[in-house]
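The data below hold one chain only, encoded as structure tokens and taken in the form predicted on its own.
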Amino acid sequence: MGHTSARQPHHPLWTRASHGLNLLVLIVMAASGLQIYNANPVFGGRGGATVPELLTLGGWLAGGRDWHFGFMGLYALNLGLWLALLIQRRRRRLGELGDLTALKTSASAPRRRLSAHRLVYTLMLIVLAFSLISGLAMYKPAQFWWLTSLFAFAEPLGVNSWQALRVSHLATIPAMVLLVVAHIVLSWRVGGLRLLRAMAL
């Protein structure tokens, strides 16, 4: 792990900065949408579960929306930012002979590890990505109704595409985590505490 975490280069400022807004925009996303959320839960009706007020931010439905829908605008600018250095830098690398292939065929463990964390990351901004599209979904209905029927695949199991729509954008909260978790675990088994250091300080 030694030899691979010192070919790690330095995140430039910018990266790193970058990397911190998105943690405190993500937190504010996702604490609000789950103040929304307990205004009228997804399962079980406005009767249903709640999620504990530590976990909200808002105060109450109004509160939620204004802080949810003000982040939206810098949510979306920023995912747009990363997206297009996904699309620019990293298409060659989940190609024929990039980190989807190491990671089938590679005999290196570093390698391996080190295209996992790529492809972590890359699953994390299309997450992001989903979450802003059904987001808007849910926000615009009457406009994005194109959006939303989209979401009617569900139909035949009994579910709205209302509802299926809710309970997909709910889901990218608990995915969302998932992912950074193993992006921190993976960051660190690649390159130690050096590269976690060097992404945000």
Contents of the next structure:
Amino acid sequence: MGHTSARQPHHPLWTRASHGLNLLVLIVMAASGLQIYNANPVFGGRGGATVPELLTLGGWLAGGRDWHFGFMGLYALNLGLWLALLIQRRRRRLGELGDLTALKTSASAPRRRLSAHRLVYTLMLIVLAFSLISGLAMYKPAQFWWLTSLFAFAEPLGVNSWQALRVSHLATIPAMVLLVVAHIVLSWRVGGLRLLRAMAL
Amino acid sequence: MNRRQLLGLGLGGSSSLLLGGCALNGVSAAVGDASQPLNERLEALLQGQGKVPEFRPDQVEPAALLVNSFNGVPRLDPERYRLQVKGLVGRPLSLDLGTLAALPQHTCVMRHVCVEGWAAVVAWSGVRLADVLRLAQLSPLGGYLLIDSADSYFESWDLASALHPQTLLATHMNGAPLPAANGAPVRLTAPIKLGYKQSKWVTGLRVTAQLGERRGTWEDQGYEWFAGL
Ligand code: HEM
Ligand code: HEM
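Previous: the form predicted on its own; requested now: the form predicted in complex with its partner chain:
The next block holds the full complex; its first chain is the one shown before.
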């Protein structure tokens, strides 16, 4: 694929729009989520360490919930639409098992980077879809009890399903931070500024 | 500096403004006001689905149930306790604990979820709120239930949630009489609402057609009213 060719065509508008909107809304979701975290830290409960106020949004628990549940609909709609369109129209751009093989066996460094990058951004989409599922399981544990009960997997280890759910949902943030860093570094190495231009709004 | 870098800076700048919190705190309530009507409608739709599956009695987590109270722990004399039921009912009631105990008793082993984020599985037992409201001959004009507590905590519920078969006026917790800190002698419990909707030390029920200015102790400060689970 011509990622490094001199003429870098723009990516389709819909993917650029969803990409940008996702990033903005994700920041709102993460910051308001951390505000909710501070009302009762997932680690340590009432005595647990809280997140610095600088990283939070909403000012207090009810404010954080206003933002988190105010933007969850937009976040889910955008992500759902983006995923559906990507799968339908740009499937060959998404990572696949062949990329894992290329990563291990390809002699060409650019080819390996490209595969790594495809895997990274595809994994991000999976992590985000998972944040939606774990969020829904905590937002509506009575109505979506079957979703919530999936998180009983850690019960043999003495972690109840609610705590497993909270940890899983929170894990979205560190996972995404790592992946976004990898994504930026890889996209830079794959296509540099030209690629960034092609992707930015 | 080119356009994209500027864009990046702008993004970074606006996000730190967002993250900085305070600057936008005033907007939080507006965001909530804009999104809650739709969320509430979806929540009410979901809630029409009948009973919530219950936990096994051996799954209760007594240690996980934290105590929240906005005004201390009132001590009510069980002898003098009366539950007043008034408003849009055909037969206003003043029930003592003996009368409540004579009504059909139910147990619900449910997950009690606090808005703060913690949760605990609890077995609540008592009478169905629906049974009490029917005993009082609930009027079809009723739309909301106002709930008064001895510590002046106040709540309001939509009637559909109040009539849910797992919404109880609990007098027992995990098989023992309700401790004072948990709302003795009578408290509201339901697996379909967040903890702050589940008033403790309940002394009065009023059925109304409309919600008034006051919607609840925490709701009036900015927490969501429906608070379904
Ligand atoms: C929340 C975080 C992000 C997610 C989930 C995400 C996801 C994605 C996805 C799925 C693609 C492929 C789109 C397609 O081919 O249609 C992509 C491409 C791209 N993203 Fe991101 N991205 C994120 C953040 C960022 C950030 C912060 C930057 C840069 C500063 C960035 C730069 C790019 C670039 C340059 C491409 C084009 C890559 C290519 O076509 O090979 N992304 N991103
Ligand atoms: C549609 C999507 C989402 C829904 C329905 C949702 C729902 C929720 C709910 C109900 C809570 C409260 C949990 C509790 O009471 O402990 C919560 C907390 C939180 N959310 Fe989300 N969320 C969503 C997306 C996200 C995303 C994308 C992120 C991060 C990028 C995120 C980060 C957090 C964090 C950090 C917390 C605090 C964790 C805690 O205290 O348990 N959420 N979310």
